[in-house]
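In the block that follows, a single chain appears as structure tokens, in the form predicted alone.
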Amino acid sequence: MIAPDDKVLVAVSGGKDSLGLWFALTELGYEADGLYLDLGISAGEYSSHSKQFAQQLAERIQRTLHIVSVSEEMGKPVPELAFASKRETCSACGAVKRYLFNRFALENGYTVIATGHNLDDEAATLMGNVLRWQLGYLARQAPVLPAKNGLAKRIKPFIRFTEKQVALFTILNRIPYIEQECPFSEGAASLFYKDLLNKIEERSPGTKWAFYSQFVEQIQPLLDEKFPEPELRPCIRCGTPTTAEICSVCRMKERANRLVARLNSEVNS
């Protein structure tokens, strides 16, 4: 996943996979760096203790992080570009996240950016996309994602460790984290199926790995030959890679400005 001379870039949630991962890193002996994306969700103050929980473990580990306000960056936090783009919010926000994470590494020199996917995150994501058949998720659903047209290599680490163990993990090394769930995540589907690979793992122990692992082995190089990855472009706004004319973000943001624009003029008149 990392060669020797990749530099590496952790995406820092203030949560227990993606601390647990960067600590990991770093006792390999992997020079990574962190980067925190400040969401803007101040409901329960989610975002600023999460943050609280990776500028610990920084100054503990003696690497930089990087801190990144969603709001500076897009005009708007995430709970309103997706309001305004009438798109969920986990959606809008998984979307951000990838958007600036990639524009962030490429600017700065990062070859590699790591996330804390997890066995229980994979297995889940795996599950929604092969009951709705979404054959271009599944053919992208790779533990690494190589580099190419100006996206960077995307990799996860800890996709053969349960939640449970990667808490376990964090535990032990006395890392604290964030236990609160994101207040938007309530009734999400990825927690729903995390349920039910629960209770078919409770009755047949090594299901959820079985499931993952033989997809990316057997099933996964099969349909990257069938579904090659679209030919992408630059955005004609920003330059990152895209399949249409504007990127979704881009998309995202004009929505936006253009309901903040029409809210002005009904206050106005």
Given for the second form:
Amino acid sequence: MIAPDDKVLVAVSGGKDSLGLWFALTELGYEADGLYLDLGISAGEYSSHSKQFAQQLAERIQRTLHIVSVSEEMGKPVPELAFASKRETCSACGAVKRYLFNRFALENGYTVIATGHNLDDEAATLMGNVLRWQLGYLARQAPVLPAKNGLAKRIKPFIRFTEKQVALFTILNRIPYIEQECPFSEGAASLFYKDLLNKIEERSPGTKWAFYSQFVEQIQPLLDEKFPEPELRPCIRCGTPTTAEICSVCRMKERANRLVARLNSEVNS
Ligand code: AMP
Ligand code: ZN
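Please move on to the form predicted in complex with adenosine monophosphate, as the form predicted alone is already shown.
Full assembly next; the chain just shown is listed first.
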């Protein structure tokens, strides 16, 4: 996943997975820095609390933690961007995160972005994609996505470990983390799929890993061949590679700005 000359950027959310990953990579000798995105989620002070945990670990391992604010970069925090552009909060949030991780890495000389996704996360995503046969998504659900023109390499080093194993690793290394779930994740399908997979695992141990690893080994490469990613070209607004003329994040930003302008003019008239 990591070549000797790679410069690693760990996306740290303040949760157990990404903090555990950052700690593990530095213990293994990688000079990995962290990137925390302040999503601007004020409910339960979720964003400000999670940031403190990321800062605490940065101090302990003596590595740089970069902090980027979505409000500053996009003009609005994630919940408002999602509302104004009529997108589901989690889908808008995912798009903004991927966009800012990539832009930050490229602008600052990082060659690989590591995220804390674990086996439970990936198996649940796989289940969601399989239930709807979303072949395009399945074709790109791999633990390593190589760099492409304008896109940094993305890796998920913890995909062999279950959520429980990662939690134990983080706790045993005495790393405090935010236990609160994101307030927008309540009722999310992914949590339901995780629960179902745990029930299956209890009855038939090893199924979760078999489901995911056999997909990665046998199915994903076939799909990748059959459904090659459409030609990407630079977004005419920001230059990020996209399949459309304007990338989805720029479109989101523009829709949100238009809504604010309309509301202002209605208030003034
Ligand atoms: P999630 O999509 O919230 O399950 O998070 C998956 C992974 O994305 C985490 O393990 C982190 O590596 C990364 N991540 C999520 N939220 C943030 C954030 N606010 N800042 C930086 N990285 C994040
Ligand atoms: Zn753009």
